[in-house]
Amino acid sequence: MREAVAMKIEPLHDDFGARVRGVDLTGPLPLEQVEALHAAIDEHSILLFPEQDMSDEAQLSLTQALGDLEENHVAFGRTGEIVHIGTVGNVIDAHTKRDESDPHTQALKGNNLWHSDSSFRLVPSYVSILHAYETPAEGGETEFVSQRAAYERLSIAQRTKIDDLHVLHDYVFSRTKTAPVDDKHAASLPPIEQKLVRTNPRNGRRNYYVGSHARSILGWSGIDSRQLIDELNDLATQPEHRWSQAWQPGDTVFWDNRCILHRGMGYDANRFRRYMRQTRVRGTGPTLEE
């Protein structure tokens, strides 16, 4: 096994993110380059590693050493398949791609919509990886913002408030915004509770966690529940609060789904291939058992 090496890292944006150098990714990592990546994330919350030779057995591998694989939940909802990689684009193949009217490339401009990947799972994603084979000349970026950052912008009263309180998270809710859910994925996807403030077990840092996800609070009216969590998601990500990743070809990039939430920016499917794959990892547990 290859010795670890220290890791370079310069900020992306004030309150989150860092640029990693001297890390491959493709190939097996010492235990101790594990740790520290566990250790950047925490700290982090996103990390970009420029320029990665990477395939999608190096990139499961990879997966693995930071804990379980997550399957994707489309393929399972509608098939019962078990798929641990997915594309995030519209390339089918060297030759074809989907354009615009695709229904495919229409169900996936709902990650267009603010939101932390699998929120609506029993336990939701630890980590996404999302490495860019192909991108656009034009569109295609995808932006970040932090929920830690601002939980720590709300007022002493304003996080005594929500500390307690329980948010129901369900992928129909969100999704239906923008495209059918197929009848198998939905009815394998039901409303989830989870916490609305989550604690960073590494460092204690406290963050809210909603995005457009999130339903409805837990014993509050419908009115009074969207007023809070549309505040909340309004809060976050206000643009000052943005980071914008615009994807070059080599580029991986690891974010913390137990405190940011992410959206793509589109792109014209018509005119431009993007072929980005995808893989997470699984969280512990349940958020009410943190």
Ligand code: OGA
Given for the second form:
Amino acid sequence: MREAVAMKIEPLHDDFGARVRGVDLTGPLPLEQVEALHAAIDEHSILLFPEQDMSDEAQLSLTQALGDLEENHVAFGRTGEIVHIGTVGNVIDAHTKRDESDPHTQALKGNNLWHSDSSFRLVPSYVSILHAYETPAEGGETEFVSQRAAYERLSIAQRTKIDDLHVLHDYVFSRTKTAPVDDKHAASLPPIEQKLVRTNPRNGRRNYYVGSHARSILGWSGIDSRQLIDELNDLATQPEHRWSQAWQPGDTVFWDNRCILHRGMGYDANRFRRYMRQTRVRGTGPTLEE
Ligand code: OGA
Ligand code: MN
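Which structure goes with the form predicted together with N-oxalylglycine, now that we have seen the form predicted alone?
Expanding to the full complex; the earlier chain stays at the top.
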């Protein structure tokens, strides 16, 4: 049996993130290695592994080693088909790509609003894994911020005010801002109630959980509810709190959707090709049961 290798870790930002060397994610992972990855996710929230010789098969095995594969809600909502890996970007094959006017390119622009993947699902995502195969010569970065660091910057009074609140997360609310959502897909994703403040079960660290899918605070008036969500999003996403991932082919990035927000920075799909593959590990249960 292979032994777990020691991971060489360098910080990415004062608040969160680690560049990890010394691990080949594409081979079989011993149990101690998987445990070390979970521990690093709990500690750093984002892990960047450069120079991974990834394939879809290896990415699916890696994702399964970390937990349950989450099915893609777009394919499932539209057609009932279950797929566990999806394309981010505009590449169809070696010779063909989608341009700016393509509806799929437009739909992916919803990713350019700050969000946590699947926060609108009853059991939201634990971790997303995104691997870059082809990257545009200009643009196409992904930005990240930590809602754990943001929560920890709040005063005790601000924390007390929000600690027990619940929030509706709604995909149709957020994504119709950038592109139409298919009727069947919309019907498959009713608004879901989530805790506003979540606690990491391993280290007890708390974070708030908002982003663009957060629609309203349960039991609050429309205006107060919108103001609080906007304020929390603004506090978390100030420029100095961001870390920007400038993708290189071969980069594999894990982010902890329980506490991280991310957004795409966009690129010109008419000029450039961008090909990335994404898988997600399902969370352990509804946030209301945490
Ligand atoms: C995602 C996502 C942003 C980007 O893959 O979940 O939001 O930069 N991606 O493509
Ligand atoms: Mn996303």
